[in-house]
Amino acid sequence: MWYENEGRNTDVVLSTKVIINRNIKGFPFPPKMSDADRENVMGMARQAAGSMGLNFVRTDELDDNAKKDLYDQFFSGYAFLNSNAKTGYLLGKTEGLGVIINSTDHLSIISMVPGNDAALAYKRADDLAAKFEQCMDIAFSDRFGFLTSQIKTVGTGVQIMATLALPGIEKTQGAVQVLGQRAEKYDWQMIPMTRPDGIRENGIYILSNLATLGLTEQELIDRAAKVIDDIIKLEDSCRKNICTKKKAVIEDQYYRAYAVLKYCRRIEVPEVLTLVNWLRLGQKYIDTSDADIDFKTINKLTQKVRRNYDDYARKGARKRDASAERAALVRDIMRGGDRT
């Protein structure tokens, strides 16, 4: 997967995704489409892609596999791609790009990235987006820019989102409340993840831009490596502070949850959550030799507990199967295995 390839800043900023919505034009948006505008949209970017070497696929085809794929991939939500609407997606080989078609625009260009880089993310996107309005006669206007559906990324039509891991600003009273009134002057936002059946993923934010229109794709990029530059400095000094000033308990919650991790035979994913933060917290201001674990490891059990198929496709399973099946994914990766 995209997210277990090296990137900056890992320990804090998971990884960032661009994504570039387009519109063509003579089209309603998708919440107005009919299924003849919806056919007709993807017929288009089918044939558009053709020439860029991306696959076309549609969603109301994908089998099992393919869709557990795709939503592993982080590329969209599980009732997207369950829905009936006539929906589609086009892939190339580069992990992380791709194009979902007919979701809330026409378009929408997706880039993600391991860690701290929206310049390279935002790049790949872009250098997509380009091929799209070079062959498509794309919805734009002199005075606003590109049409969207959304009126927060009319303009440019880029939406930036961070997904950040914050266990020393969550656990340091006020911080969170700081970190989200610095964000907002730059016309950001940064909200806590919560998952689709309503399970908050605790110490995991994700920090977004707020509106893009009267500025330019390299402002949008700038501020956003400023703030998340701000909030990388202030988590690494709330959990430098944290160890520091508890070094005890911390060593003893960080080892409480390796063990679990390692060695657990029955685990749901708030209690997974909930120990990666103790490992996450500690991992570079205590005394760690003892457990062989390493930041890598760490974003690789957050990710994939986090961002699971099957806990949502398997609903009718008794319950203890799917813990049971989930401690052995965790198990698999705390000694370094692959297991899908």
Second form
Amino acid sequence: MWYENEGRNTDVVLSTKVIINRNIKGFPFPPKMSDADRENVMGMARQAAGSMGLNFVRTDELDDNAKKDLYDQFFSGYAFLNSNAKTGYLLGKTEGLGVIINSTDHLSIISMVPGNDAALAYKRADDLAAKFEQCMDIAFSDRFGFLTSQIKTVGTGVQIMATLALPGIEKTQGAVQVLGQRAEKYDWQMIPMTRPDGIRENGIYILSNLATLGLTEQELIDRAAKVIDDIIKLEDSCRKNICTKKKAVIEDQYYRAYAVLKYCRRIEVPEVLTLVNWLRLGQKYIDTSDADIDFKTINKLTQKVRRNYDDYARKGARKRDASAERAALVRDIMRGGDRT
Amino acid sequence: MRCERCGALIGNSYVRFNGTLLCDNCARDLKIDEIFRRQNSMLEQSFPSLSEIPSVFSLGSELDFANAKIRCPRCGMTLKDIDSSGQLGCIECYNTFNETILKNILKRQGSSEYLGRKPGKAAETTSNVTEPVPGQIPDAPAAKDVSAKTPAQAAGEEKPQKVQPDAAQDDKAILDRLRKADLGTVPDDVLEDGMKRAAAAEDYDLAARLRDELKSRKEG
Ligand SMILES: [Zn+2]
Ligand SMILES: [Zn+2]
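Beyond the form predicted on its own, can we have the form predicted in complex with the partner chain?
Entire complex below, previous chain first.
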């Protein structure tokens, strides 16, 4: 999957995502659309897709494997994948790049890249957006810019989101506040990542832009780069500081986490993420010569465990097998293998 | 961060209620500060969707903008719906509510001036990242394009005027406003009316623009 590829600063930035929302003139926004409107918009999207080298799929016609893939690829919600709300996807050759139809807006172009690269994620999404604008009547006003279903995105219609792994900042007293204020200065927002089932993912945060008016696309990307760079620097110095001052503690936690992940036979998601945080915290600044992993392994572990569709799709007795299967997946990744 | 109700910048002290961020004053106004006050604890917040808010805001009956009577003529959204959820129903909502609620809510961004690109052509953005972090494999560096993108709008551009049907006004004034208007936000009936007036006044250029706008919506 795309998140296994090389990226910049992947020790801190798991991925960067850009969403560009666009709407077609002549239809109400999704919350007010009739079934006929929805079918119409899907038909138009399908038509446009042909000339862009994208394939159209209806969400209500997806089989379990396809849903699993979309969950893994875009982190699409389980509820969204399993509703009959006349929604669809346009998918192409580039993994992590696609269009969701009739979700929050008529067209939500999603572009995800590994690591810290808002410029690349934006460029891919924007190229698609411009193609839609050329072949469809896209809702736009000189005063507000691109008209979106939600007031918070009107303007450029662009949302940039970085998924950040910040165990150093989280374990440093007061650092989360400093970071929140730092982001706020540029009109960005930091929120802790929470799974759809309500479990908070320790150490993982989402950084996203609040401003879509009053700045150009270039300024938005430049600000993203600046804010994310600041966070990377802060996280790095927090990790270094903790690993220097609490060397014995961190080394102990690191190797304990390493051993549990490598040999576990049953494990739940929150525990994996908690243990992975110790690995991430120590990987660069303690002596790891007795362990045989790198940031690539740590990231793969983080991503694969978080993006397991089966966690939601399982019911009853099958659910009890999940922790054993998860443990097997974790062991395999720790040993450099890949089951999926 | 800004208060999602009044737009004021928020410092260390705030209340997050069902995912909506409120400043102290607003929390007090809505009488939810005592129950839901949390100090700086970003860590334990969960973030449910904004759609859960309406019930809360209806408590604050003193909210002057929580008006359920003003409706979008096209989709039926009320000012109250929009204020509580930030969710609009259709393009025309932007026209119906733009003078009041939008100004209010757009405050949370500090600016409501659109500076982004026009439709149809991707922004010529460049990556300004120069240094890869040591020990990591850098991406192929993005080409450093020097052609800095100029804002799509000239600073001196006239603010588009809101176009409203008004029987008392003469053709000239109406057509004048339509010529300057941001057609994307003009309601269908005004476009239709304007088309007839423009044709009668032999301004075929304007009539054609209005026709195209209407046509794009209907075919849309
Ligand atoms: Zn307030
Ligand atoms: Zn409306």
